[in-house]
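Next up: a single chain in C-alpha cells, the form predicted on its own.
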Amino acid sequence: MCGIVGYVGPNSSVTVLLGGLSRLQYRGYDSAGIAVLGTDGVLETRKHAGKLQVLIDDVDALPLIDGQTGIGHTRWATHGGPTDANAHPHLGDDGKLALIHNGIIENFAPLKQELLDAGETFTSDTDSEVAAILVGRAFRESGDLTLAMRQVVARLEGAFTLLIVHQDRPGEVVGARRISPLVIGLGDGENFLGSDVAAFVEHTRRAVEIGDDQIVTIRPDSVEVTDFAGKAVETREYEIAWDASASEKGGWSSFMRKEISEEPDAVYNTLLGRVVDGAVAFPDLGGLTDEVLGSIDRIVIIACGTAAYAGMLGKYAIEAWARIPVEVTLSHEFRYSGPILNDRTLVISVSQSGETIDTLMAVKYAKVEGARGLSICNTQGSSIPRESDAVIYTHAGPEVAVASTKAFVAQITALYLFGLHLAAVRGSLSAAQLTRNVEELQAIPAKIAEVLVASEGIGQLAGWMADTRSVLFLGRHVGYPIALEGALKLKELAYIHAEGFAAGELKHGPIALIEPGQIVFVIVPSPRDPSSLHSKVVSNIQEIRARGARVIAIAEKGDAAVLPYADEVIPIPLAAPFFEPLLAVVPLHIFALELATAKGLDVDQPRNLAKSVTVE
C-alpha cells in the first residue's frame, strides 16, 4: 500500500523524493510527506493529508532545504485517520530523527504505554510514531543509526518496512524490512531505497533484493545489508526490465486506458521465449524439475481478487490438459482452513506485485508444511517469488492503475503455459494436441487487438447506462470467472452493485433479482464447443429476457443463435473454448472504464483501494 522512497547522493533530495512518490501514487494513499537533511545538519520535514499535489504545491510555495539525504512517504491510513498529524514522516530524538513506515506494528499499544510512562509525548494516533520515538531513544545512547534500528526492530511485532534519517548522520539512510516490501537501487555515487523499483527507475535500472528480517544502510558510495542480528548477508543484483517511460501515461487519458491497450503486448511478452518449435519451454523452473512435477498429485492455486479469477481459469485448463486435481483458494482463507499439504502438493501463488501480504503469508505457510511452490508474478525481486521453488514472470510491464487489466490476461497466459508444460511432462496430451493449443495461445495477442479495434461503441453503451445502480454478469465454465471479473471491475471503478454468477446457478436463486430494465451481461460460449453449454446459456438469456432484463451478450462472431434474444451483442473473434476468456474479458474491462469515466470518477485511483495490499 504505502509508497516509500529513500535517497543519498549529490542531487537534490527534494526533487528525487517527490519524483519517486509521484511514480508510487498508483499504490494508493491518503497523505504524503518528506524529510530532507542538509549538509549543514538541519533536518526539515513537510507533510500533508490529501493528494501528493498538495505537498508539491506547499514545497513550491515554501521551499525546503536543498539537502542530499532524504526519505519520502505516501500513507494509507491504518492506525489513525488521514490527517496532517498522522501523515509521515514521524519524529524522534527531539525532532532530530525522521522515520517513515509501511505495515502494522501489532504490539504498538504496550510499547506506547511504556513510552508514555517514561515521559514521552505523542503528536499522532499512529503506531509508526512509537517506532520513531524508540529509535530516537536508542540512537541517543549509541550514536549509531544502524545499531539503533537493529535494537528497535528486535522489539517490534508485525509486518513493517522502516526508513530513518538523523540530522547527526548526513549522507545515510537506514531501512529495515519484515515481510513488507523494500528494494535497493544502485546508482553512480548515489543510492536509493523504495517500496518498489518505480521509486527510483528514473535514475537507475540496477536493483538489489532485500530479504525478510534484514537491515540496509545506504550511503552515496556504499550499501550494507545485514540480518536483524547484525550478520552480513549476501544480496542479489538484477536489472529492471523496464524504464521510467513505461510507467508514464504517454498521452493516454488514464493509466487504465493505456494498460487496456497494452493487453495484446502483455500476452505476447508472457509468451516470448517460452514457445520453441511449437512446444512450451521453460528454461528455468528452479527446483520444479520434470521429475518433481511428475510426482505432483495435487495442485492448489492461491490468490486474491482478480488474480484469483485467473487462478480459476488456470484450474479449468490444468485439470483438462494435465489431468491432475486443482483447487483454487483465496489466500486469506488458505492458512485458516487446515489445508492438507505434503511434498506431492504444488501450491501456485498468483500476484501481480509479488508482495500481496495474504498470498505471501499463505506461501510461507505452505513452504513450512512441505509443499512445493510456484509463483506467477509480474514484479522482479519481490517477496513471493523468493519464497517459492520457481517463478514464472509475466513480463506485462508496470501496471499503474489500481484495477488490474493487462496483468490479469498475462496471469492467465502464464497459467495456461504452465498447464501445457505440465501436460507434456505427464504425457496427458498428444504432441498434436499440445501443438494445437500452443498455436491457439500464440494467436491470442492479434485477436485481442481485434477486440480493441472493434470496441469503440462500448463508450456509447456505457454513456446511456451512467445512472444504472446494478449490473449482473453470467457465465458458464471458463465464462464464469470472467463474469466475476466483470463484476469486480464495476465495483472497483464505478462504485455500483455488480454481481457475477455461474449461469447454471441462475434458477437456484439469483433469478429473483431480475426485474424490468435490469442490465445483465452474458458471456456466451462458442456454438462450436462440443459441449451443450452454448444452448444452455442461450436458454438462460431467454429466461431473463422473459422477465424484462436488458441483455448484453459477449459472443463469438457469427453466433446467430444469440441475436434474437440479446439487446446488444459485443462480438469477439473465434477461439477455442479455453482461450475465449482472454478475449471476452477485454470488453468488460473497457466497459468498466467507460462507465466510471461517464460518472466522472477517477479510474486510476478508485476510492478506498490500493494497488498492492501489503498489510493484513
Ligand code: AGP
Given for the second form:
Amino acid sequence: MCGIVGYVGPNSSVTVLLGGLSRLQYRGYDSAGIAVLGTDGVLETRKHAGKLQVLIDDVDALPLIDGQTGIGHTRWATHGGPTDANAHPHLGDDGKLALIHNGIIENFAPLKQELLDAGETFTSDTDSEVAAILVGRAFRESGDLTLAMRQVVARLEGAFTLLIVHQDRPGEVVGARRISPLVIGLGDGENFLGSDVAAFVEHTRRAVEIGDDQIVTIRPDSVEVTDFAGKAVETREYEIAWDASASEKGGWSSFMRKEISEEPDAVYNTLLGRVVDGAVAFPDLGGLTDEVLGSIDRIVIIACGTAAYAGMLGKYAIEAWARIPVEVTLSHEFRYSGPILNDRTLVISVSQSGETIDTLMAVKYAKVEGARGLSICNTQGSSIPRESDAVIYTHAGPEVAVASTKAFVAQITALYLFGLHLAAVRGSLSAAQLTRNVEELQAIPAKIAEVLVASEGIGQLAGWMADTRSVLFLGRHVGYPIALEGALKLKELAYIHAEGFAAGELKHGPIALIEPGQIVFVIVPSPRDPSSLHSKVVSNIQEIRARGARVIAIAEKGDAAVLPYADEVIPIPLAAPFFEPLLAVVPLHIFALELATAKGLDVDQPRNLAKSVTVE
Ligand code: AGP
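Moving from the form predicted on its own, what structure would you give for the form predicted together with 2-deoxy-2-amino glucitol-6-phosphate (AGP)?
Below is the entire complex, every chain and molecule, led by the chain shown above.
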C-alpha cells in the first residue's frame, strides 16, 4: 500500500521524486523518503516519519545534493511502526545502495537471521531492510545491479515491488515486481517507474505495463524488461487516459468533495461507447465471447469494502435480468472457502485500484481452478485486469481520496451494463425490457446531478450531529448494500460506530440498539414499486420512531407516506427500483464527508487507511 517513484534523466530527480510522491500519498502516508545519486557520485538519502510535507520541508531547509538518478517512497507501515528508522529507502553495501519496497517479504525472518549470522547489522525493524542488505551483498559480488536484483528476488517469498539505485551505477534504476504494482513511464531522454501512473503523469502519458515476476532496468535512453530468469519479455505500451490536472484538486477543498461532484460524469463516461442504438454494446470482452457467456451457469462476484457493495447490487441485477445464480464473496474469504469452480463459472472481480491484493490473489486462484474471469476496474494497466479473460474499465477518472465514491457508482454502472449484455446474449429479457433498463441507466447521470443540488443542506444536518457517537443505516433489497456503504463511509471518515442492517433484520436483534436520540438513516424503496417493500420499510421507521430514534429518510420525491414518520427527508428523483441505489448513495457520501469535515478530520487521507490495500 505504499507509493513508489523512480527516475533517471537530465532533470532534477529531487523535483521529480517529490512531485510524484505528492500524487501517490493516498497509497500510504505515515512516512516518506528519497535517495538521490548526485552528479558527484555521492548517494544521499533523506527520510522521515510523518506525512510527505515533513520530508519536503526538510529538503527545502537543507537541499539534497541533486542529481539525475533517484527513488522515492511514501509508506503505509506493515513491519515496524512509522518511525524515521523504518521509513524507506533502506541501505545496503555500506550505504552505497538504496532500496524502496512496497509489499510484504514473507520469509524475511530466516533471511535476516542468515545476514545477522554473517555479521550484518540492521537499523530498522522492517522486512525491506533485509532485501536492501541482500542486494547490496549481491552487487558487491558482481558489480551488476540488474543481476544483483535477479539473484535476490529469486530468494524472496511474498508480494513485493522493489526499486534500487547504487552510487557506482549512476543513470540506472532497477525495479522488480511480484504481485505488488509497478508501471514504467517512457519519456524523451528520461524514464520513470511508479506504483501507478500518477507518479509520473505530469511528465509523460506513455506507460508500459510490467508483468508478474519481472525485472526492469531504466536508463535515460533505454528500458530493459526481463523475467526473473533474465529472459527478455514482450511489453505493451499504452497511453494514459487522463492528465495530471485530473489528479489535482482543481480548486476543491478536498479530493473527496471533487470526486463526489464527479459522480454524474463517472456514470456517464462509463456508459460512453457502450450503448449503441439503445442496446448495450461491448466492443471487446476478450475471451468472454457470446458462446462462452451462453455456457456460464454460475457467477461469483469478488471484491472488498465498497467494491463488494457494488458487487451486491450487481448480484440483484444480474440474477433478475440474466437469470443466472450469482453469489458475492469477500475476496479475502473467497479462496479459503474452498469454492467449487469450473469453466462454466464466471468470477467477476470488482476493484477501483486493480491492485487490492486480496482480490488479486482470489482472481489468480479462480484462474488456476479453471473459472472464467471478468475484471471491473478503474485503473488501466493494473494487475487484476491482467489476470482476467476480459476487463470492463470504469471511466471514473483517477480516484485519489481514500474513500471510494465516484468509482462506486461507476462500478454499479459497469455491472448493470454487463448484466444487460448477458441478458441480451442469453435472451432472458425482451427487447422492450432491455431498452427500458438501458434508458433508466442513461438517465442516471442527470438524476445524480439533481441529487447533488438537492443535498446541499446536508452539511448543516451533519453539523448538528458532529458529536454523535453512533449512526445506524437501514435498507431493504437493493437498499441494503447502500445501508452497508453508508455505514462504511462513516466509519472510515468520521471514525464513529456505524452499522448497516437489512431493515427486515431489525426485529431479530438490532432493534435493541434503538434508544432515544439514536440516529438512523433509512433508504426507502419507491412507493411505486409493486412489491410491498415500501410499506414494510415505512413500518420499520414507525417501529424505531416509537423507541425514540431520530430518522433521516432517503426517499423518492413526493413519497408522502414517509413524511409523518421521519425527522428529516432527503428526496431523490424517481427511478426504477434497481436504479434507486445509484441516487440514494449520493447523500450518504456527502453526509460522511460533511460529518468528518465538521469534526475537523482529514477526509482525503483518513487515519490507518490507504487507497489501495496491497498487503494481505
Ligand atoms: C472504500 O471507501 C474503501 N476505501 C475500501 O473499502 C475500498 O473500496 C476497498 O479497499 C476496495 O478497494 P479496490 O476497489 O481498489 O479494490
